[in-house]
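Take a look at this one chain, the form predicted alone, written out in structure tokens.
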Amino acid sequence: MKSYLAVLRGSFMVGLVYRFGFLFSIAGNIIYMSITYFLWRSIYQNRETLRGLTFDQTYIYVALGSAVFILLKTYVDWQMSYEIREGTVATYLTKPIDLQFYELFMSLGFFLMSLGAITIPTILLLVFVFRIEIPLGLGLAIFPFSLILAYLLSFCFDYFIGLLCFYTESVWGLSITKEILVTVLSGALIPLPFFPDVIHKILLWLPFQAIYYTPLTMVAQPNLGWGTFLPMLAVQLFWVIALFTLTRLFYNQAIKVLRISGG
């Protein structure tokens, strides 16, 4: 475990080097929050609720969703594509470490950096600049646990795409396709209740909604109670276990096609 913690610390320090990138991310997030504020304010004009959500609930969901979107981007697929293409993955395979856990702890360093530099400032902006009152409730208390599970799910998707690079050596098309599917089907941009009822019910059966819709709902509607939140957490946990297991099995097959040449 000490070796993995060293990897986490190293990736966190690397994140500090690229602090200007985080400054631009914060600036972009502020612009996005401003645009979506006036957009949804105009949508809610003369309306108290839409699809069962008030303006504050929808805006908390959408604005915080932009920060969570950045937070849950692991870039593991791009990192693995580079390591496979350059052949550096061979150095990891010859060391007494688990590749999946190595990539996970490597990405966790950037997760912690994004949490402090983007997610927490976004919450402060919501409260003190846009004057949005975040209601207290059970959902807010269990939000951190849901966010951790959401991150593990996002990692599993990116790690799976990274494993496909053992076959393709290229990640661009695969990663873009994955980003589109996850963004659209997870409720990252638009809350799932705004989808037609039939599509909404279908999406709830897929793992994508457990990445964004579940944790964001816990913040936007924290008073729904255990009867709602416990099944949502159970679904998240199920998909984490299932995808971790499937990616480990797929790794055993993908590693067999690895070919590295050079000198």
Given for the second form:
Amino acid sequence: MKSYLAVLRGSFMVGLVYRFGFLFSIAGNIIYMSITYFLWRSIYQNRETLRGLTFDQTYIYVALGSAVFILLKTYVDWQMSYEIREGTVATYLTKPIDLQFYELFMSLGFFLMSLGAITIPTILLLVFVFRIEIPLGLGLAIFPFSLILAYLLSFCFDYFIGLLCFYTESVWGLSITKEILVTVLSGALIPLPFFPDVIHKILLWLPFQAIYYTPLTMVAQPNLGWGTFLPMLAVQLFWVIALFTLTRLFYNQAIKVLRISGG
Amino acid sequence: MHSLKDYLRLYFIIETQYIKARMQYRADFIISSIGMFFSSLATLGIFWVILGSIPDLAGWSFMQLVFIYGFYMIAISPMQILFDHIWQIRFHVQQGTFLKYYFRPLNMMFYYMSEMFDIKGLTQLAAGIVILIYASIRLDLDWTLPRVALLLLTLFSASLVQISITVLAGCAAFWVLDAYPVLGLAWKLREFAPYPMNIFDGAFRFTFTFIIPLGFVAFYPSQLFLQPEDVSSLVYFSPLVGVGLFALTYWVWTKGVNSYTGTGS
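Mind pulling up the form predicted in complex with its partner chain next to the form predicted alone we just looked at?
The next block holds the full complex; its first chain is the one shown before.
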């Protein structure tokens, strides 16, 4: 455990180097939140509710979505593809550490970094500058737990793509395809109820929705009660365990094809 | 001094070699093309979902948005295909490899950009053309020869706008250590080019019209074809905007190139 914490600390320090980038990320978030404000305002026009959601609920959903977006991007796929290309992955394999946990703790350092430097400032701006009133309720209290599960899920997807790089040795196409699938199908950009009914129902059966739709709904509609939230958390937990196990099994296969030239 | 013909011939020779080299990684090309295809259709998917709940977005029907989207996809393709090397500029500047571009009797921007020809961008271009044709059939648009010429002219200018915004952002590399966030922001903004500009008001519409003229990438020029009888006078400036902005970009690029002193190693 101690060695994994050292990895976490290291990646946190690396993250600190990119302070200039944080300013731009926050600026990007502000612009994005403003644009989505205009977009959803013209979607709602004078309508009280759409698909059972009020404007405020939808806006909190999408704006918070953009604040946690950078948080839930682990970049593990890019990291691993770099390690494979450079051959440094070989040195990790010779050490008595588990690759999955190594990559997880590596990304946790960046997670903490962007939580402090991007997500929290963005949420503060949302509340104090954009004057968005986040309703208090049960959902808000469960949100942090749900977000952690969402992060672990997002990690599983990125780690899976990273393992696929053992085969393809290139990451751009895989990673972009994954990112689009995750952002669209998870309801990161549009709350799932806006999708056509059939698609909405199918999406609820897929793991993607547990990444964005679940935690964001908890904040946007915090008064749905335990009866709704408990099954949602259970589903998240189920997917985390399932995908953690599946990627571990896949690792045993993928490791057989890994070839490092030189080093 | 080389003539335009020399440059075209040279470009052809360089890119043939480049494509041959890339084609060694065929799987990568296929996966990347698929990725490109999905990522360029994402915003269209959002429009489709939204317009399933409401009849129109700020007065624009779904099919009109599809037309604007097709226009947008074609307009961003030249940037993707021909100027993709801008993404690498920070590495070259930081590591000093940028110096090599000073040592050929060629236009430096040409030489630098010619080092990459993004084949997967062709998927995007093809998809854009299909979408534009589909939307104009569904909208019953009347294509006469002058209108086709107008389309080509506006597409040319719109693609210059997109190229300029991105290359300008990339030029930040000459002055700041890590230009990636600047480029990243320009890239993120690009996604909003196919949105109807009339959903914005005040400062934002002003910004996207005059400061970061995203509106000229797709929305303003598309109006010439979608509602020719009711076009704001701004639209007629779109050809000028493209050329003017590119001239500015070229000037900034030259400034950056002249101020670069290498890394000393």
